[in-house]
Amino acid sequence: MKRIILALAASSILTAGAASAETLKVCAEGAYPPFSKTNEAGDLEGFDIDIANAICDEIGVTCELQATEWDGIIPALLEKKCDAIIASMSITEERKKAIDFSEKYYNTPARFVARSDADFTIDEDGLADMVVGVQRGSVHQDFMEKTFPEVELQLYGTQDEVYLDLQSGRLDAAIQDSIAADDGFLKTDAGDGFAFIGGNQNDPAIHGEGAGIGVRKEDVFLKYALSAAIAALRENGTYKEINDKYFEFDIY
C-alpha cells in the first residue's frame, strides 16, 4: 500500500507539488565536499548534487540547483527561493518544527578530528580547556552544546573555515560528519598530520535518523514524491552507481 501511495504522489508532483511543470529548484550548499562543492568552473558537484539530479530525472523534472549558504538555507526554502533542500541536512525534531523532510537518503555518524599526535580523550575531562570548531547551525553544534557544554566552541559559516583554523592551530579539534571529514579533509593534502580521535558520536535525539530532503510543510505531495524517488533509485541501481563514485561502502 505504501508503494502505491508513493507512486501516486510521484505522478502528482507536476500538478500538486511545489515544483513547476518543468523545474524543481533545489538549494544546495556547495561547500561540503564530497557531498557538495563548487568546482573551478563555478558549477556544483558532489554526491548531493548527483542525487538531486537523479531524483529530478526520476520524477520527470529538471533540477535548477542554487548554491545557498548554510545559515540561510532553511529561510531560502521558507521564502520560496527554492522548492527543496538537498544539502546533507539531518532530519531532526527541531528542524521539523519549521520544515518537513523526505525519507533519508543517507546516514553516517559524526566524529572528531584532531592532530595525529593529540593525546586527549573524547570525554568531559579530556575536552576540558579544549577549543572545538563546528559549522554554525549544524547538528554538531547542538551535540556539543548538549554533551560538552563546558567546551569552548568556535562556530563557522562553512566546514572549510573550520578546517582552516584547525590547520592553523586555533582549534584543538573539530567535529563533523565522518565521511565529510575523511573524504573532504583527511584524504587531502590539507589533512596531512590529522586523524580521527575517539569513536563515532551519535545521539539520536540530536543527530536524527539521517540526511533527508527538506521541503515546506504544505508541500505534502512533493515530500512523498521525493521519498518515492529515493526508493526507486535504491531499487534500480542508480543510487549504488552514485554511491560507488564517491564511497567504498554503502552510506545509506
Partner chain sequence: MRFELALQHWEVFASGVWMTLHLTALCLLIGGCIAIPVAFAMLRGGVSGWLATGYVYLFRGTPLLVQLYLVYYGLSQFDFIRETWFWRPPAYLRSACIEDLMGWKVCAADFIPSLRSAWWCALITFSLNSGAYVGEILRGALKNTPKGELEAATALGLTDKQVRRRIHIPSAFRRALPQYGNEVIFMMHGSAIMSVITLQDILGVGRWLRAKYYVPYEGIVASAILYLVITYLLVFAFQLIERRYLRHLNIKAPGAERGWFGRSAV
Given for the second form:
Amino acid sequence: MKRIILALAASSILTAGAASAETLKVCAEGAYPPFSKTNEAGDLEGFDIDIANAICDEIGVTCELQATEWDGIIPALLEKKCDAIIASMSITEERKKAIDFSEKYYNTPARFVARSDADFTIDEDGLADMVVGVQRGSVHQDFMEKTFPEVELQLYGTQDEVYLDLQSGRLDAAIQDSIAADDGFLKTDAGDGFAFIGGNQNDPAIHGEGAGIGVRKEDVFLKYALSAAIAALRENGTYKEINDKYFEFDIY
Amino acid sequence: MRFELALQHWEVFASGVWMTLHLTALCLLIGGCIAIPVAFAMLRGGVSGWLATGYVYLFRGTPLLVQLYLVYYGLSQFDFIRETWFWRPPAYLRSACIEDLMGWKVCAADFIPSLRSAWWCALITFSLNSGAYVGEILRGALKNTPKGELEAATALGLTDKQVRRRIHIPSAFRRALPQYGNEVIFMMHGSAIMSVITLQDILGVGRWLRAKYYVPYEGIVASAILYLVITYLLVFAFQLIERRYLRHLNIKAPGAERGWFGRSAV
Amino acid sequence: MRRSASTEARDAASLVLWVCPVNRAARLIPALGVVAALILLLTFAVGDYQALLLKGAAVTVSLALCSLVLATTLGIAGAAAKIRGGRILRFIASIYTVIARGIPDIVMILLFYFGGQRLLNAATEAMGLGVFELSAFVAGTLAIGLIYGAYLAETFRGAWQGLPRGQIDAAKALGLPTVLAFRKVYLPQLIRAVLSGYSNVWQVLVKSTAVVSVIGLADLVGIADKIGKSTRDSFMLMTIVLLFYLTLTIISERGFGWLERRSDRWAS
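Switching from the form predicted alone: structure of the form predicted together with its partner chain?
The next block holds the full complex; its first chain is the one shown before.
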C-alpha cells in the first residue's frame, strides 16, 4: 500500500510541475534555530532541514530547499514557488482555509520568555504596560491578538530578530515555541539572564495540533505521501536519530 | 482575488498612511534644519566644509536600508549605548505625563530621542539622510545664484548678513523648489523600508494583511495603490507651490516640459 | 570629397579609445587596487564569512548591471514612444512612467516577486508549460529596471529634444546619410546631454539594489544582515556593506565625471 502511495506521489509532483520529476521544491525558513538556520557557508541546516531531506529520501526524490521569508511562505506555496513548506508550521484551522497539511511531524507548546528578574504575570494586567514581540504571521501573533488584544505587539520578520530585540531590551517579553526559544535563545550566550515566564500557553483553536508539512490543496497525493513518509521515519528510527541530534527528549 | 480584505481593514491601512506621512513630514522638517548649515559649510570650505562634505557623501552614497540596519540593529548591540539616556529616557521623565492632551497621553520622555524605539531609529536615520540630500540640493542652488543678484543687493547698501538672509537664501530656496519636490517624494518612497524594523507603515500594513490571510499580493497591491495616490497628490501640491513661487522665472523654457515628469533630476 | 582610408581608420580608432579608454583605464588600476585591498581587509575582520560576503558583493554588482541594461532598453523604448509614437504608444508610455515613478522600489520588488509569479503562471499554464520560477534575482532586476527605465526615458527624451535643430538641418542639407548623420552629429551630442542624467540614475539604482534583500536574495545586504543577526555583530557587517556601497558610488561618480569632461571635449 505504501509503495502505491509513494508512486502516486511521485507522479503528482510531476504533474504539479516541479522543475523535474526527481526534485521536490521545499520552502524552508532559515532564521528559526534549532529548526532551521543559515550556516557559515550560507546553507540551511537544522531539524526541519534534516527532516525534509529524510522525507525526500523516503519518497525517492531530491529536496531542493529554498529559504523563504516567513510572512510570504504560504503565498510562495500558492504561487508554486515551491511544492511543500517544511518550516515548523503549525497546523491550524485558519491556515487550512488556504492550504492543506500532512500529519504533524512534531508538537511542542508555546511559552513566554522574559528577563529572569521580570516579575509580571501572564495576564491582561501583568502585560498591560509591556511590549511583546512575535513573528509576523505566526500562530503566536494570532494568540496575542485574540487573547491579549490590548497588549502592545511588535511584529518581526524572523524569530532571530525577536531574540535580538529581546536581548537589547526593546521588548519586555516574547512568545514563541518553547523548544525553539530554549535551544535557539535561552541556552545560547545571548539568552543569558532570560528565562521562561508562565506555563505553556495552549489554545487548541489557535495553536492547532502541531507542526505539519504544508501543501497546496490540490496536491492530495503529495499530502498522503508526506504523511506516509513521516510515519515511516517514525517507524524505521530515522526520526529518532534526527531528534536526538537536537533534543534530549522526543518532540513528536 | 480578495481585495475586499483591504477594504474591510481600511482602518488599519489608514493608520499605516498616518505612520508614513507623519514620519516623512518630521524627517523632512528635521532634515531641512540640518541641511541649511551643511550647505553653507560646504560652500565656505575649511574643516567644517570637509566635515559637511563627508557627511553628505556618506549619506548620499549608501543605501537608506543599510543606514537603517546600522542604527537599529548595529547600535543596539553595544552595552555602553544601552546604558545611556539615548537608549531609554530615565524613569522620572517617563512618568512625567499629561494624561489627556486632546485624547493622547503625552510624556516628557516622548520628546527625548531613544534608540530603544523603532520609531526614533527611523526618524533619526531618515532625518540624517534627508539632511544630506537637501543639503546638496541647497548647496547647488546657493552656488548657482547669479552673482549680479548679490552684487545688486550689496550696491543697494545691504550688509553681508542682510544679503544672505534677505536675498541669497530666499532666492536659492525658490530655485531649489523643483528638486526639493523630488526629494520629498523620494523620502516618502524611501520611508517604505521602515516596515523591516517593525513599524506598521503603509507597506507594513500590506505585509500584515498578507501574513494574516495568506493572500499573495492583495495587501501589497493595496499598499502600491496608496503610495501611487499619495505620490501624485504631492506632485500636484508641488506644482501649485511652484506656480506660486516660481512665477518670476522663465519656466516655460523650450524643450523643458514643466511638471514632475519634465525633470530629469533624480 | 573623398576621405582617405587612414583618416577613416584614425576616426575609428579614436572612437574606440573614447568608448574604451585603455590608456586612461590603466591609470585607474592602482586606485582600484587600493579600494579592493581595503574591502578585503575589512572582510578579513569577519573571518569565516569572507567568501560569502564577496559572493554577495558579486551578486549586488551583477544585479545593478543587469537592471541598468534593462532600464536603458526600456528608457530608449519609452523615449522613442514618446517622441515618435502615435497616440496609443504615447499613452502606454505615459501610463508606464506614472506607475513606475509612483511606487517605491521595495513595493515594486514585492509586487514583481509575488504578482509577477502569478502572471507568469497564468501564461505558462495557458501555453501548457510547467512552472517557471521567478527567482528573487530576476524579480529584483525586473522591478528595478522598470522603475529606472521610466527615469531614463525622460532623460533620453529631454536630451533628444534639446538637440539644436539647426545642426540636424545642416546635416540633412549636406546630404549626409541618416546613419552617418546619427553617428557623427547626433550621437556625440546626445551622449554629452545624457551623461549627467544617466549617472544620476545609475547612482540611485545602485542604492536600490540593497532593497532586493527583503525578498530573500543573497546579495551583499541580505547576506550581511543574516550573518549580523546570527553573530550579533550587525554593526561590523553593516559598516562593511556601507563602505562597499560608498566605494561603488564614489568610483561611479569619478568615472562618470571623467566621461563627462571627456565628452565635452569631444563634442565641442
